[in-house]
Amino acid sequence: MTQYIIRRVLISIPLLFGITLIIFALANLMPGDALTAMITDEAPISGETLAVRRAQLGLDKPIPIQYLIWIRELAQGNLGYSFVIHIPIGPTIARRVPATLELMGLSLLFSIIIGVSLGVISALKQYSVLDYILTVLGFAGSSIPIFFLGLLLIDIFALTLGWLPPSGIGTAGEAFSLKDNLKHLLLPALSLGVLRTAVFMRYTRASMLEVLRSEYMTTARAKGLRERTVVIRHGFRNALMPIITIIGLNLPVLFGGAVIIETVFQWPGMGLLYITAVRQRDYPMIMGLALISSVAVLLSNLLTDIAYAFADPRIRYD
């Protein structure tokens, strides 16, 4: 296992790599830049001002040159200076880290459970009036776009109902308190967890009902094993497989929906700091936002190929 994950470790380094070349082509690709964007009528800026500013911002520098100046800057760990709000990076977005994980983590629980659950009884009620049910709701769950699902909420649970806040992180000059902490949290949580929650459910009934038709399903009822440990012991562990893996995949996309969710409600998150990032041009931050996004990908990827072997010992790992 050790030298499993040592190798893991290694293959993601060249993948690493290859994945900064991306995110400076297209950071570098993308129209205007920080101070084009500072460029209105109210306030002009002439060509020599313009001139002078690129050069302290290491924007007159060929490109291929840029580069290595911002590798040799991550291998420090330095991740930049924002180019609007002229602070550094990396603690800006250490800053709005806690709640973004708070946001993903609480939907990300919410639909593990849900799913999952409600994935099993729908395969153990298969053809059944509340499979019906469930099925149904479980596409009406995927195919409600999240900014959708997002104002919908607020809609009728902060401004019809008033019982929830519509935004925000806490109250305004409250003192923070788990409570109203997690009364701002419920919404956007569970308006990011509602699609994953569909998701799996959907492979989790299609998971359990391939295994339930095995035959060593058949063979553990016929030594007399009760039906709760045929279906958890024999039938849910083999099942896992498939639902670790799309767990593992959906992680990425959770992360995107946190970008939009924390838009709808105003959540003071990475997905928050990235919208703003990229209306201002600031290609520093986005860069920073963008290769620790992929970071966490990379560690989604070999926290899932991990727990494979957790979840089914017939896997090896010389």
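Take the two forms, find the largest set of C-alpha atoms that superpose within 1.5 Å, and that set is the rigid core. Numbering follows the first chain given and starts at 1. Fair warning: this is a prediction, and the values are worked out from it, not measured in the lab. What changes on going to the form predicted in complex with the partner chain:
- Core-superposed comparison between the two forms: the C-alpha position of L249 differs by less than 2 Å.
- Relative to the superposed core, S293 shifts its CA atom by less than 2 Å between the two forms.
- In the core-superposed comparison between the two forms, I275 has its Cα shifted by less than 2 Å.
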Second form
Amino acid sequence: MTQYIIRRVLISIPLLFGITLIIFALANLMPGDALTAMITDEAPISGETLAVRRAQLGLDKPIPIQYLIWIRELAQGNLGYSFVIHIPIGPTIARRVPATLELMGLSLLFSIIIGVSLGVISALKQYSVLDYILTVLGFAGSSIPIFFLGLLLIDIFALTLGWLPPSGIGTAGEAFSLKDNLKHLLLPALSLGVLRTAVFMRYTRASMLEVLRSEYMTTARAKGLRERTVVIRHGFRNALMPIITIIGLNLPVLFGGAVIIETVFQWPGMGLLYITAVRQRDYPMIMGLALISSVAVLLSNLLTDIAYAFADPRIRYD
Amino acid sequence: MLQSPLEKAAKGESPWVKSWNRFRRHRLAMTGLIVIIVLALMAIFAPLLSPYSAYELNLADRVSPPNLKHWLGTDGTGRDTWARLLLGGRVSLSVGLVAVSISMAIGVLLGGLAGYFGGKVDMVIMRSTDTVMCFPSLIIIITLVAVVGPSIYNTMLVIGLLGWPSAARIVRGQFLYLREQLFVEAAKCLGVPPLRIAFLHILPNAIGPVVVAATFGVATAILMEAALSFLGLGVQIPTPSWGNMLQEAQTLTILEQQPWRWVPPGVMIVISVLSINFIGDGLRDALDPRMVL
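Shown: the form predicted alone; wanted: the form predicted in complex with the partner chain:
Then the entire complex follows, led off by the chain already shown.
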């Protein structure tokens, strides 16, 4: 097991290197550099001073050296300065992380629970009317653009019915309360969750059908076990294995979805910060966020693979 | 005795006819195909299907709800929603097609090279594929747009540039299996050059899964374009696309009181993506019976 984890971590290192290389290349294509980010327009600085500062920061060095300097700074948690608000990027992003995690966490939990249960039901009742309806709904769920779904939900539940607030993370001017926060969270988490619910449902159904056909199911029945035990202990637990991988593969998409949903619902997380940065052409901020979300995806893929190895003993010995 | 089964095979249906027959039996896929043909015709003949231009401003007649003159009403500057919807379909569908052509070209080339040559070539290509797959693609696409600037061509390009890894993986998998087959051995013995074997002998046998992946790819690309244009980072107004027509709904008054301005393009996206996904599902059953799901 330890050996497997070590090997898996080692594979991630070239990926991490690739990510930093691509982000650095993109950053170099963008106008302006780290120094432009630190100075404000209000206090003009002479060209000479700029040249000196640039040399201090290492911006006059060849590109490969600059890359190494950038990596060194990254390792110390320094992501550079924002072009627009002239403050360090790291802490600004860190403050936005909890809101995004809350949104993505709840929506992922929702889609795993609903998606997997519906998938199992669909498989157990294969070719029934219910199975057919769930399959078509699954297609519909993965075909609707999430921002359109979000807008429809706002129109129906917030504007027409007035049950839930249309945007934000809490009622303005009111002290934070969990109930108020959850009321604001419900619609965005739902919009973000529907697509993955559909995906998880389809994969669970396929995986469950495959398991139901296998011979150990017949063996379990032949032993005289109750049907419930056969389906849940012998069937469902084995069907769950491939679904762990599918959940892991869906995490990058979840990040993209969060950007859209946070914009639609004005949810103050990393996604909204990102879109604001893009609209203001705040390049260092864009790069910082792209880097952090890519690394987060890399780490979660790593965790998924390790979780899979824990769940399936066969993986460890190949 | 030996001849009869052979004769039967000779008279039998070609693989393409067999596939078509399997596809035809898939009811959802046939429905999807018909819907997509209708949508494509509407997009091609867009200007003929509406008396109004998609660009013409008419300030006297702005924000009017659907009526006999303007079937789907008008927007804030008096442009006809129906005309914009038709032209928007042309834009959205072609962005989807072009983007997928780009990612398929890259994916087939890289996947083919990796699968055919194996070894170091395979390792380098598959590692880069993993790296690109690791990126949250919408975020990297937005980052690229921030560098190159938003426009319809850049939208096609960036969506295409990020979509190839799944195609590359599929093609590689097919090549790994096919390159061990006898017909490849035979071609090698005849002295056919490696690239010719890879792309003229092996690739045609791997075309089924590629077509399936491309079909689902078009659906994803249309959704991606819609999201980008909705955020104001894709196709730019005044050129209509289904995604950027939905931008207006970010204003709460329009969202609540003027549904004709944003519901139709949203519905069109759902219909077209759903149809394409149905077609993809039918094609998977028809072309690639080994694949489950």
